[in-house]
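Only one chain is given next, in structure tokens, and it is the form predicted on its own.
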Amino acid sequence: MEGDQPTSRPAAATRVVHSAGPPDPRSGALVPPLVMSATFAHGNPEGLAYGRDRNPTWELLEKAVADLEGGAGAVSFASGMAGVAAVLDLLPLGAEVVVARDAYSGTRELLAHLEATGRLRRRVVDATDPRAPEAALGAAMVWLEALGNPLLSVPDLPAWKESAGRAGALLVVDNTLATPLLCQPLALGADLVVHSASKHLGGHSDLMLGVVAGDDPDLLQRLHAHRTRQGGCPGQLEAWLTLRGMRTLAVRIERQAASAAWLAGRLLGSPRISAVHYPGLMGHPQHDRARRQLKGGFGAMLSIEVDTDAAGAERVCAATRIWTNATSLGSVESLLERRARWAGEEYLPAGLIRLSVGIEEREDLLRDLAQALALVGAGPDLG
């Protein structure tokens, strides 16, 4: 009725379209300005002074990510790994970090380096084991992923939070694969949420940027101070591009997740594909948990185990015409890669191929996989 005011907050899919804020009050511009200045005149209304400390474009992005994650604030960094390093630097010398075996390889590599130099101690666990949360006792931080990379595991976040809370440990969740539209780790007990915005948030393989969101003002202030001191600041253009990419995040992740689910079902049981890892499949070991912790889809990533050796899996990856054989994930184009080619991923089956599903027509993606898989006799029945 005329004069009625909205009584409920708009959905995340609506808010993300308007994540850059309202039109500029002076010009009416729908797109926020890109503020490239490295320094600011004293006495300005925003209290800005020097570009290593604050930038209006960064702050628009941080506000948008904090809103989607349901947090009090966020801090942006030059890359996802810069954000990871800043979070780990919150810990005192010699502190123990429990990290999921299925965490991003770059995170595990950094933790291994910090242990080797005596900065921290680490304990790698299967975060999906029901007894694993006990590992939080004695730790200062627990590092999980909402969706594991590359096995698409799903840890029990509330159980981990209960154990981390009893231990006085910080619970950090990398939400890069799930995105804030599918999972809300802060609502499930996380203290901090980490994103490589180079992936789904940006969505176009054209930027590097990281964001850490949280509820605790003290933790956020310490992360901000770390960025200012250490200089791990994002580029202004990269922050602006991330804001632009986020405006289409909802439609991208909806299409990508739907295609990933369809591909997982079609590939399941195909000749010489011994396993399909996707939390949306009924046979996934954490499927029921994924239904509880993920809302609106099961993500745009899946992994397949091709019944071949490393060379055979590499031939599959090299033979696709639409899928690009490249690392990274979360962009509009579909990517695939044999993960055990990387140091630190040797625990994976030699024939495991990670698939990052883009926005192409899913039938084209399946046909392209089929012709590549046929090289090792593993092509799916297209029906």
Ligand SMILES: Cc1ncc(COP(=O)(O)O)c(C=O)c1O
Contents of the next structure:
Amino acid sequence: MEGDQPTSRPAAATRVVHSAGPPDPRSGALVPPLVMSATFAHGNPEGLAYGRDRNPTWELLEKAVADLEGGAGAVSFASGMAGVAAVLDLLPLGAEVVVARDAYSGTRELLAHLEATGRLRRRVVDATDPRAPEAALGAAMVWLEALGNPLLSVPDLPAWKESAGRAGALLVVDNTLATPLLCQPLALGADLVVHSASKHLGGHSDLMLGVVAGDDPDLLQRLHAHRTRQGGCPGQLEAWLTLRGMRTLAVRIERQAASAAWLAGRLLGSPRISAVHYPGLMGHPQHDRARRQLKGGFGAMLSIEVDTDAAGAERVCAATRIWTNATSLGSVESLLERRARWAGEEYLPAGLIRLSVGIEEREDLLRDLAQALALVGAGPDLG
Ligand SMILES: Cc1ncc(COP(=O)(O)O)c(C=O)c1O
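After the form predicted on its own, can we look at the form predicted together with the named molecule?
Let's see the whole complex now, leading with the same chain.
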């Protein structure tokens, strides 16, 4: 098969390293320039005009994300939520949005706000229920996450596509947790894919940015026009930092997912841990589907239900030395938090702790977690 090499498309793990494109032909610079300019001289060959409408550094990033997601294009935004808001703004007044019960709390909160102010209607469903896709009938948009959290749910994307298609509804998939290296929702039928690049794409907890990718030029053009009109554009430096972070996305997600799988296995069955949620575990309710829809790993997040109350779980989170007690996910450092501390997450058990696994040595992560869990008599005995 060696003869096929020059014509076959490089793997995503290779493409991501070169996602900023070839060296600059003029200077030979390997790293793309950070274009800070807020305006551009009229008559330039790129047709650039004003910095709220277009920027060359954003466009490199958008091309890179579109390539990884297998889409025709992408539009970047000031944050993941600015992207979410722009996508919801595609809908006409009074349209219905079906949303997964465990979608990101900020997305659900925005939808609740849009409903309260009479802009949209929403229908909250358990997206993993086999009958749930019927809810798409009558809706204008279905909002799912390729990998929900903190229970790491995996909706049946082809089934949702089928019902959304029949209803003429747009299928939107937030791919933040899975990353385009593990899942490509456009290939599974999504119309638009949303990312909080503040998480895995950037990967270092040092930026806020969102990206929406898709195939339909009309939708992409409307999203671009929305950004120019409303001004939710990303900072130039943030776009450049995201491009830099993406060069290591493959090695990060591979290691993080491998560590998460290992930790899930080590925590399973430990005293006073009544459940470990991780889609790579055979006992996860959507394990088989996760094997089909996620390729190359099951993601870098897991959650554990500790047999303790809110105060006990907070005590555990405050007692780790390597894991940081903080919200967010997808970065090089490991984070944990008691999830029910947040509004909108009260449906979760008080003792549920969400773990976002970083790139530290996994044995260190386990030891640190074990000493903190021991404070409430839970966790593995490491001897
Ligand atoms: C799955 C998911 N989508 C969207 C967002 C919103 O992104 P941002 O914080 O960049 O606005 C988040 C933030 O936590 C998220 O976890």
